[in-house]
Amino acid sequence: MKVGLFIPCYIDAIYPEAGIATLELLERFGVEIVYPLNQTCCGQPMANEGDQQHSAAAEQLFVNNFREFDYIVGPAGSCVKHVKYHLDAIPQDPDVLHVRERTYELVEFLHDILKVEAFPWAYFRYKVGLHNSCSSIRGLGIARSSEIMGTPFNKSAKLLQMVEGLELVPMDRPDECCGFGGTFCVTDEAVSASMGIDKVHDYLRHDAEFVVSPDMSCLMHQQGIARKAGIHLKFLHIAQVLNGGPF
């Protein structure tokens, strides 16, 4: 299969190894990845805010740079559902549909595609506190909600669970919003930061040493919320670990 790696834009701007961790372990497969470089931002911001004259010209350019792939993987939940989901400022020809279904999260892609059952070059000897996004969770489906009746299931959990050494702790509300939520975090700045503190807290209860999430958005916004309290807690994105580096 060739796959397009969508790197989001905050990834390429301040967490390029979670980026690179993704192009590294996707290649460990056997996965022929292309990386198109005139990517850009797939319009999520814009859109979120109602301004579908702004966010269109982004998701067109976004559209035209992977229509030619088998499929579209990018590691972060919020924007990957975006695309999956509300791509809409644009005409729905068949390359914008294709895009659209053939565009996956990173855990979902290792976890129903590739169908992966071992990490063996990966270890991890931590304590890790699992944070799911609600992108991931209630958009994209990778954990089962806990409002959702029915068998619990959590790919990225099962995925963490195949490296060596690693420890996933219990969390009290493991599938709690942790206040990110894009621009709420900034036009409600106050209640935002009191549910990351909340989270950052139940990571301290349970002795948590780093705390993983397939979206590094969400960790953004706790690891700021935790340095801010002074809480020495590690962030990392999933990628990293099931590569093993880079940290």
The other form holds:
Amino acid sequence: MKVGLFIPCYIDAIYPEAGIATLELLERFGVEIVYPLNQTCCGQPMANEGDQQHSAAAEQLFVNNFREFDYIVGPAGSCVKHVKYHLDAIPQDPDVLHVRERTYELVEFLHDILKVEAFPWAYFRYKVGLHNSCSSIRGLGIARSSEIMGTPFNKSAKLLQMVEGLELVPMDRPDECCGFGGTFCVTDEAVSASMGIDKVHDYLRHDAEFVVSPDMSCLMHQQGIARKAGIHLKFLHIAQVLNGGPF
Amino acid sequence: MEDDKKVDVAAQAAAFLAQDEVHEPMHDKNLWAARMKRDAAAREVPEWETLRQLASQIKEHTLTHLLQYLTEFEKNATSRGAKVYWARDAAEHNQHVWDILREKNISSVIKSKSMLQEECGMTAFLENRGITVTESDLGERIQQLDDQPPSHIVMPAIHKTREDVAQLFARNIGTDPANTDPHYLTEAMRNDARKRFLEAGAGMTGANFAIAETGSFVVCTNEGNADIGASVPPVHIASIGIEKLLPKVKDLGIFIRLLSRSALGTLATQYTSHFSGPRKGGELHIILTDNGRSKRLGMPEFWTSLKCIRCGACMNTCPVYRRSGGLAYGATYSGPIGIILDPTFDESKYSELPYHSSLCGSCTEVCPVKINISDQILQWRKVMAAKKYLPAARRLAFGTAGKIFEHPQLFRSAETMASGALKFTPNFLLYNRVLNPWGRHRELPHFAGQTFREWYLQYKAKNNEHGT
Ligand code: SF4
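Take the protein just shown as the form predicted alone and give its structure as the form predicted together with its partner chain.
Shown next: the complete complex, the earlier chain at its head.
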């Protein structure tokens, strides 16, 4: 199984440790993993804006970089959701369809494809608030959203519960959007910040020490909010916890 | 200039948030409570998801056979003694109402909630012609006294505190401004309006559902006010959007079970009133109104928005709406459903609405008739971007970002520049000043000393040295 590692631009520049943890974690499971050096962005920021014209080139580059792999894995729900469901600014040739079908978010890949049952190397003795992003929940279905009736499931919580010492805290509004929303966080700054502040207070009310998420972009926003408000919460990508670092 | 009349929803939402520490938290809390009650009510129905699926299918079937069902409805309603009118748009709708009132010499009407009559601007139209229009729904009456449109399709005055209402009533109907007891205020409103209820020459209602098979229609309320309107004055005028049709009486049960549970988490509305023809000695006029609906029906990406049963669940669940207040949208419909309906009335005026969303998708999943609201919001952005409705600065920034993402080398150098200058915004290359309010409520993220890519190159080199 040849896996292409998709590292979104903001992880590359700001949270390289999330990328490192993803690569190390997958190698621990014996996956042959390659990081194509020419990757930039999947086109999401432009496409989110409705700007098909300007997302097309980024989308084509993405497909060129990843078409040769059996699977493409990225530690970022919203970017993966874009590739899977909205990468449509370019003609849908067989390469494009292959890439779209074979791209997985990390939690999905661990849970559904590798069917991981233990992380013997991981140990995390903290109270954790879990943030599954909206893209991960309502886009990719890694957890059942609270709006839908039926038996609940939560793949990222299931993986985290395999980590020794880790305690997940409940939340008042577990799958309420934190207000990141890509460009929304700058174009609608007031509402976005208000949503972020409410989110951070939800963790605090439940004594979380760490916030863990499969989507670092939401955490970048939440972390920015918490720091500005002088709140001492720590934020980690789920790969870092499952891999036991780097922190 | 065209741009002048664009609704700046982000700025208006910011103003709602900034007004004080009371309104937005209350608004958020009350609507979230409605969402929680909806969850609890839905959980009690094991076949909830099946009901949603059925409701969606019935609506899609009806909408794709609309002519047949409208014709059937007209025939059956007429044979039951109602008079049926057709209105292509708001002007024709209002004209019909005016003609009916004028012929009967009616100068005062009471009305219950009707979003269609809101859409048509009917109240202002009639008032201009000397007709007294009195809202009988409490929330609508509050909004009428405050000279504001409803801010929510089910709870029109939900953005107001009890204190706001006490002040408003004190100014308008002479209540004690210090008394904020809801029962006191409700009674005061009813006492004030009762005389007008009794004197009104006509009662106006909307309809939640119209049944083709029987030619009857159903109005759901919690205050029973539609029933006063329909049974006290001698003339009943009902405005019905052509998308309200259901084929058969037996379809109704599915929708009644979904509507009030989705809206407020109650099993049913307090009153579910069926109207089948005029009552003895009275008259029933039904105005079947298009007002943009058939145009919407012809839009491949947006026609399913016509399935909407106006339950308001998408508004209650929307984290952006809860923090914005409905008036911020500057339109008849607000919240997620408003974002996808309003641009069908005026693309330019409402071109910013589709951006007032974090695209979290909660609306889609809560909607009892399974409208893919969130996808349609993104689809509307594509329309706005393609038609160049975006502000120029924003278009330019995205154009530049697109260029940079297209070329790996450009991207690397931009990345280095960005880290050097610490001018980082989450959308990375959008460090245009216009787009840079990140820092107002947030600390800038710190750049790592080494990018992932740099780390990876070293890691590979090391592995190769060791012969792995
Ligand atoms: S779009 Fe769906 S959830 Fe929103 S008001 Fe209409 S029926 Fe209700």
